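Shown next as structure tokens: one chain only, the form predicted alone.
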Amino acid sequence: MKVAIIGLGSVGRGVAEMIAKKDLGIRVTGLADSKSGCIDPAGIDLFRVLEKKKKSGCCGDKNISALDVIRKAPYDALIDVTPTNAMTGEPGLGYVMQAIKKKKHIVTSNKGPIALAYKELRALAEKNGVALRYEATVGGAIPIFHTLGHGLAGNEILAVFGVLNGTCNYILTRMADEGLTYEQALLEAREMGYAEADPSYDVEGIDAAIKLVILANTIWGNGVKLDDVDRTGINLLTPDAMRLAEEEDCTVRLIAEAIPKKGFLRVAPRIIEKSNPLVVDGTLNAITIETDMAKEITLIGRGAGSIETASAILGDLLFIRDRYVERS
């Protein structure tokens, strides 16, 4: 199976490293970062490219762009691991559309295109007879979409509840366990590399809301957007609020929840009992799916990390290889 990778940040490097290390029958024939690209129909030496990227900041020829790779490289599936743009979805949205129009399968970790243009992308993929896979957009290594589409096939999904942002979960865990203020816990999260210099995307609930939109559109096809999510972040929480929860043998977690029959789509800090399976520590993610037959299923796992996200991307790639490429 031949693939092209667009994006060589932390996740892209993790994907390239795992493809290079594992004998999965996957050959990378095109590769691009934000400054350069390379194309080799015989297969790119990924170890050499990763070393070059580490030393120079570029993966290849500065005269080769991401669009050149998408248009000219020979590949079966495009892996889009470009950064998420919650407002426009670009440049990932344009890259994905270009590849689908060329009848290429898509695997992406980029939340922007899936949250903003899911219906259009799904329709375009169906028209061109290709797969659109995005396991890595929600929950990192947690196989949520595979579980929904296969493990729970035949069930009616009634509701979804989740801890979907590791940065917020780390901050709330530290506030609860050590009595830290929000500011102290945020500073610690930055020092640990869990929070960005500008943490608003995480702490204001935007990231969790985007993931909730992706889940809702996938499960119910209701065409919801980010603006449809009632959103409250964790940045106003105080140690007093955490102590009050503790007195009731409870804690606080940022919960994303969707209950379509009630028209309910919300991300907000909630007081929940410590026995609730969504009470996970540190940067872990957890998702509870409420169904008519299986009742409640909870999945817990690492919600971020380059290798963890690569796990989800490779799972999607191998699904495409087995279901589409080897049969063609």
Contents of the next structure:
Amino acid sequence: MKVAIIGLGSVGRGVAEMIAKKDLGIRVTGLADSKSGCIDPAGIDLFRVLEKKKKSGCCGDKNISALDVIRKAPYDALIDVTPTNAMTGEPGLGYVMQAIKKKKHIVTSNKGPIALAYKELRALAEKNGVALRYEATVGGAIPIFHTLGHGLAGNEILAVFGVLNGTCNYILTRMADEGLTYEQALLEAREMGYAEADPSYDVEGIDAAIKLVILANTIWGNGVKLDDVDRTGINLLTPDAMRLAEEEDCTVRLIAEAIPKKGFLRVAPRIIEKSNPLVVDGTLNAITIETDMAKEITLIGRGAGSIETASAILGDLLFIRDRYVERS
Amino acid sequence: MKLEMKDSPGQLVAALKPMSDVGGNIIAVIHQRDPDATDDTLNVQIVLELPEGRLDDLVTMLKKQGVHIQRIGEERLLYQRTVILIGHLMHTDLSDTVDRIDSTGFAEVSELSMSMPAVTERSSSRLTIKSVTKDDMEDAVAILRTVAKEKDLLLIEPLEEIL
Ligand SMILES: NC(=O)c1ccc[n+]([C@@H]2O[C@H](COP(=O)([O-])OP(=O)(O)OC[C@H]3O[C@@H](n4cnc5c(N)ncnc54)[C@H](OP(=O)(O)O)[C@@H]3O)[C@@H](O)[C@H]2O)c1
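Following the display of the form predicted alone, present the structure of the form predicted together with its partner chain.
Expanding to the full complex; the earlier chain stays at the top.
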């Protein structure tokens, strides 16, 4: 199978490395970052390109753009690993639309396009007979959409709730374990590289809300948007509140929750019993699915990381290869 | 719950014992002989608070005692939920906040723990709310949500094992 990768940051590099190291029958014929691109129908030498990117900051020829790669490279599936923009979905949205119209399968870790335009993209993909897969957008390495779509096929999904943001979970774990203030824990998260310079996207619950929107749209096709999510962040939590929860054998975690029957679509800090499987430590993610037949299922795993996220992307790629494309 | 038992000495005591064994708190025992009753059974109505999840145990134990349960009014179960409020709780009249629940008549704040940081800082408190039915509890928490919004307080609700 031939693929084109757009974006060569943390996730893009992880994907390229794993494709290069593992013998998966995947050939990369196109590659682009924000400033350059390269196309080679015979297969790009990934180790060389990764080295070049490391040294010069560019992966290819400055005269070749990402759009050129999407339009001209010969590939079966496009891997979109460009930055998430929750307001516009760009640049990923435009790239993905272009590729679908060219009847290419899509694998993306970019939450923007899926959260903003799921219905349109799904319809467009169906019209063009291609797959649209985005396992890496929610829960990092956790195979949540494979579980929902295949393992739990035939179940009615009643509710989905969980810990979808590793940065917040790290901060709350540290507040609970060490009695740190929110500010102290945030500072520590920054030093560890878990929080951005501007942490608002994480700590205000926006990232978790976007993931919740993707889950809800996938499961129920209900067309909910980011604005529909009732959202409360963790930035106003106090060490006292953590202690008050602790006294009851509970703790506080940022929980994203969708229960259509109760009209719930919300992200908020919640009191949760320590024995609940959703109480995971550090940057881990955890998701509970409640269904009519299987009842509760909880998946726990790494919610981010270069190779961890590549795991989800490769899972999608190989699914597409087996389902749609012959080995090449 | 409404129990039916043989009208013989010791029967009532035999029925009450399992209730305390499961940690129940008996609020009222009403027994009257049905004037139309032709047999020697006694109808007893018992109002009790039970810890959540112990009802099944109690029913099994009562059956073993030969007590026949006519009806279990679920509404007699007591629901309990603990929430945390963070903010300027004193400036925003905590007793009014509590009263908004207590004045409903169907729910009450049964416990309140509070942290007292410096006056200018936000304080945190833990409230335990009790109600007679689950719906009442939902309504009580909804009231608290409104109050929290009004007074700019952060309300942390528990994640219940749902559905
Ligand atoms: N990091 C994780 O653990 C993780 C986990 C799950 C999902 N995700 C999602 O995966 C995506 C990628 O994440 P990341 O951490 O790899 O981000 P990143 O390190 O910032 O990398 C983004 C890459 O996209 C390229 N890019 C930016 N604008 C572009 C444009 N207009 N056209 C073509 N390429 C462009 C950048 O090019 P330059 O190299 O030239 O700057 C860079 O190579 C994001 O949407 C993120 O939300 C990440």
